[in-house]
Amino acid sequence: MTQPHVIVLGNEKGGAGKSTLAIHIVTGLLHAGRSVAIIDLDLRQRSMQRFFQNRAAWLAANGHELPQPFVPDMGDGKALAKADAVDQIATFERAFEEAAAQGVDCILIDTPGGDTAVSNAAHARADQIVTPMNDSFVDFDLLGDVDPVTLELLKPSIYSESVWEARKQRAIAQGRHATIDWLVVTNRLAVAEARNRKRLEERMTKLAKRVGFRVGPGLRDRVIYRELFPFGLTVADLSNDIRPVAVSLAHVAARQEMRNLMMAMGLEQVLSPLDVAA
């Protein structure tokens, strides 16, 4: 059986948009004809899992069909969040094996903001890690330390060290040629250029060469990403038949952002044209 491609959404800081990015990657893959399983390790909140529950309910109520991911059973998230690390990892491993046994093309894992044992276990399984960060030195601090006077890059920081450890564990388990592709995307960009963006991008470029990640495009801070969430839909789902909100040129731009993200990840992405005139 062909092993699934494992994508981990990771960043130890909350509020960077991991779940938003996760649901768009999953729906993009589904519309590209890939079979996908999802594992939501943000045990208390489970935004990604709830999104696809909303999706099933909205589609059933409106008589439409759209592709859905496979969701392995991990039980009650709040109860699991109170369990010890051994039980959490055991539950994750069972869910992972259940997903792999489905023969899916991809398994996407959304991790919590924070350094947890189960998150580390997920990172060690990754073929690809996607790390969203806000356009801010506050978020960059998890990737690299900068001099407070000159803003020059000093050294990799805590999350970079976590990814290094995951790469080391993978090499031990699968051989020294096994690797993890790491993509860092600047997410929730304001439409207007931020004053500090150029300085941040310069430090990102330096750190990327030092610790081995690629820099890719994220998603801008658009209303459409938020207003479609309650329906369990993304811009990839919009069509002449499915459009619970009015479609505009901004939605076309949002769909192009999804294309750019999928291309940066090296994943096939096919989206039908969005007719804004209808």
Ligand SMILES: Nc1ncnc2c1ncn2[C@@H]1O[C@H](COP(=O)(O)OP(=O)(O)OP(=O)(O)O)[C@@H](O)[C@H]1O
Contents of the next structure:
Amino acid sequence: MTQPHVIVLGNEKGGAGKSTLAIHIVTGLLHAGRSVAIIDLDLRQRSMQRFFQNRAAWLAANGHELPQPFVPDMGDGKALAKADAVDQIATFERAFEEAAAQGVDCILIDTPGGDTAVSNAAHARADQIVTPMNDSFVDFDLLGDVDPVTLELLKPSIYSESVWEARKQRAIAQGRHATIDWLVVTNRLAVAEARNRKRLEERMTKLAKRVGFRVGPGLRDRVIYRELFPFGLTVADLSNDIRPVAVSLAHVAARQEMRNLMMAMGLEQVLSPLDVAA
Ligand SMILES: Nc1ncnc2c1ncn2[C@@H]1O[C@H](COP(=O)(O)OP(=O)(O)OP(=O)(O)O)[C@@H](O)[C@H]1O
Ligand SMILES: [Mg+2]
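And the form predicted in complex with the ligand, for comparison with the form predicted alone?
First the chain shown before, then all remaining chains and molecules of the complex.
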């Protein structure tokens, strides 16, 4: 049996868009015919898991069928959130093994904001880390320290160090040729901030070389990325049959953005372009 491709959504900053990207990548993969298992390590919020529960309920209520991921049992999330780190890691490892035993193509792990032991354990399992960051120096701070006066890049900072540590752990466990592909993408880009964005991009490119990540195509701020959440649907699911909201050019553009992101992740044959007609 081949090993599943392990994707971790990570960024210690809360609210950067990890869970949003997670549900879009999972639904995109499912529509590309891949089998996917999901592990939601945001034990308190469980946004990703809730999304797929919404999906099951919406599909049942509307008589539609769509692919679903495999969800290994991790028990009561709130109780687990209060458990100690050793128990949390043991539960995560069990869930991971259960997912791998299904023979799925991909395992996608959503992590909470903040530096937790279980999140670090997940990062050390990653083949690929996808980090969304908002288009601001506040978020950039987690990747690199910037001089407050000159805005020059001083050194990599906390989240970069966590990824560095994960890379080290992985090399120890699997040999020094085992690498983690790290893709950083800006999320919720605002058109009005063009100048700020340009400076940010320059710094990201510099830092990318120093700490070893790739800069991927970002996602704009769009209502469509959040409005389908209650239905358990994303822009990847929309078709002539499934369109709980009126489909517009913004949906077409959003699907194209997702397509670009997934191609940058190395996932070919991803989403077909969306047809607005009908
Ligand atoms: N590209 C986007 N366009 C519009 N809204 C977005 C976009 N990305 C994220 N959001 C919204 O921003 C909020 C935070 O996003 P999300 O929950 O995905 O972040 P997170 O990194 O998972 O947060 P946490 O660290 O709390 O788990 C949500 O309300 C989400 O709907
Ligand atoms: Mg989240």
